[in-house]
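As a starting point, one isolated chain is supplied in structure tokens, in the form predicted alone.
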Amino acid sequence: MKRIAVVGGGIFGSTAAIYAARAGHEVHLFEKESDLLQAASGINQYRLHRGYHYPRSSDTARSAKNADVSFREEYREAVIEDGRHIYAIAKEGSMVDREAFLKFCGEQGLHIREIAAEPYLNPDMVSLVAEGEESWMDPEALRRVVLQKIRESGVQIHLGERATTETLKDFDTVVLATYARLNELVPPEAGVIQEYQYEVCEKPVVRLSGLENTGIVVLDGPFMCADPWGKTGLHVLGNVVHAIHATNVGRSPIVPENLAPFLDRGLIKNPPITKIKEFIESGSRFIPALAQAEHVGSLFTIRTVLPRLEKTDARPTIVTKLSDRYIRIFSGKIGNCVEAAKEVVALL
């Protein structure tokens, strides 16, 4: 049995802690916030990806589809199965055309049903409208399920405690799962500081009448989406351009001072800084109903991706043994968290 510290109480760190404890280790989970899944895990994505979003990265699509099975087995209570998942290919500016997308779905074994007319989409703006098979996750339900499993597995939780090198010195193994802060605790002797692309993102939450239990994604260039926000009856908007308020490539994120107070603080009502007008103006060209959407508030967080992958838009999950004591989880899509946890246990 080893004494293990997992740093980061998002879905990847929490799941790694659960699996390590089930394997018989003494596990301590450190999370600087007052609760679990407060940052990107509870804000950045609500869709359980099976691969439809990644027609330019077969590896990402294949990984998401394979991992979907284990996530459902572990966190079934948080999965929202009902609803419609609509995908559209933009007529202009898309990096993938209609034929390429259909071919990609066929190669990946992704069920897709073409729709002749979809009332929520402007037919003049899209070359393909189809319905696929994915699911969403309820972030509040996921938080409850994760906390229950952590307690059942015997993980010792340290909420509101920022781990330091001094905190970690007496542990046999340290698992770093801090996403945007991955480089903060990498030991100098490991010599493996990684550059990432950091994006300070806004996710507007809107009341969108008529689209209950319906998610719409427009691919793949002028990417935008509207997905249900758990079981609230509201939608969360995404946009490849307008979601990003600030971005940098480096060892740590550079956050504008005026945005720092909003990060990872849940729904900010009437945020003084928002790009909701840009979301609505660009998105309503594809989804006309967005023009009448009510802005309820916005969520803000930092998204972390590997740099210089614009050509493929790949979103890998990478588990790396940095040294005899340190393991790093670079997290991709939420659905991959169980497979990543299994890799961590294997390295232990």
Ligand SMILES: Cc1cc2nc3c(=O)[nH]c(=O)nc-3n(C[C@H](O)[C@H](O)[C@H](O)COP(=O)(O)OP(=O)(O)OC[C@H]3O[C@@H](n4cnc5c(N)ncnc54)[C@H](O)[C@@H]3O)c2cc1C
Given for the second form:
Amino acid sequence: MKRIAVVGGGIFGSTAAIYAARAGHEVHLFEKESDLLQAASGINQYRLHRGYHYPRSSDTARSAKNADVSFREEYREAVIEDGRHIYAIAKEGSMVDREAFLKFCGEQGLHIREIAAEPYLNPDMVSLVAEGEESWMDPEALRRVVLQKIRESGVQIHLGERATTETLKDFDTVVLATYARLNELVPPEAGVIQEYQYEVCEKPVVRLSGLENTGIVVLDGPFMCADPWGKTGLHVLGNVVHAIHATNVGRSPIVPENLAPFLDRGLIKNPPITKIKEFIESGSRFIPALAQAEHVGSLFTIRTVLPRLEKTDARPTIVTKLSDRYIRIFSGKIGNCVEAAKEVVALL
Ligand SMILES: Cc1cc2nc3c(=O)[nH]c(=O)nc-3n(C[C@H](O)[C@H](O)[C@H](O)COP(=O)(O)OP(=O)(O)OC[C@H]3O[C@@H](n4cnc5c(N)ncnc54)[C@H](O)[C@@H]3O)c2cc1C
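What I would like now is the form predicted together with the named molecule, since the data block earlier showed the form predicted alone; can you produce it?
Everything in the complex follows now, all chains and molecules, and the chain you saw is the first one.
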């Protein structure tokens, strides 16, 4: 039995902690916020990806589809199964056309059913409207079920505790699952600082009548999406361009001072900084009903991706043994967290 510290109480760190404890280790989970899943794991687009979203990266699509099974087994209570998942291809500016998307779905074994007309989408803007078979995650339910499993598996949880090199010095193994802060605790002897691309993102939450239980994604380029925000009846908007307030490639994120207080703080009502106008203007070209949407507030967090992958938009999950004592989880899609946890256990 080893003494293991897992740093980061997002879905990847929490799941790794649960699996390590089930494997018989003494596990301590450190999360600097006062609750679990407050950062990217609680603030995202809530899609349990099966692959539809990644027609330019068959690796990402394949790994999302494969991982989907184990995520559902572990976190079934947090998966929203019913609902309509509409995928559309933009007529102009898309990096993948209608035929290529349908071919990709066929090759990946992704069921897709073309729809003649979708009332919420402007037919002049899209060359394909189709329904796929996907699911969403309910962030509140996910937080509850993760906490319950952490307790059941015997993980010792340290909420509100920022781990430092000093905190970690007496553990046999340290698992870093800190996403936007992955480089902060990498020990010098491991010598493997990785550059990432950081994006300070806004997710507007809106009241949007008519789209209940429906998610719409316009592919494949600088477009938009709208998905249910758990079971609240509200929608979360995504926009490949306007969601990003600041971006940098480097060892750590550069967060504009005026946005820092809002990061990972849940729903900010009447945020003093918002791109809601841009979201509505560009989004309503595809979904006209967006023009009447009521802005309820916005969520802010940092997205961390590998740099220079714009061509494929790939989102790999990579578990790396950095040294005798350190393991790093770089996370791609949430559905991959159980498979990543199994990889961590195999490395312990
Ligand atoms: C805008 C956006 C939309 C997305 N949409 C989707 C989607 O629809 N579907 C999907 O599958 N994925 C999506 N993703 C990606 C997904 O959200 C992330 O890959 C995933 O949530 C990251 O999980 P994590 O556990 O690695 O990181 P996080 O959830 O960010 O957790 C890391 C934790 O580490 C903690 N921490 C950092 N440093 C320390 C320290 N020193 N001590 C203690 N704690 C520390 C932080 O407080 C944080 O809670 C999206 C991401 C973003 C940002």
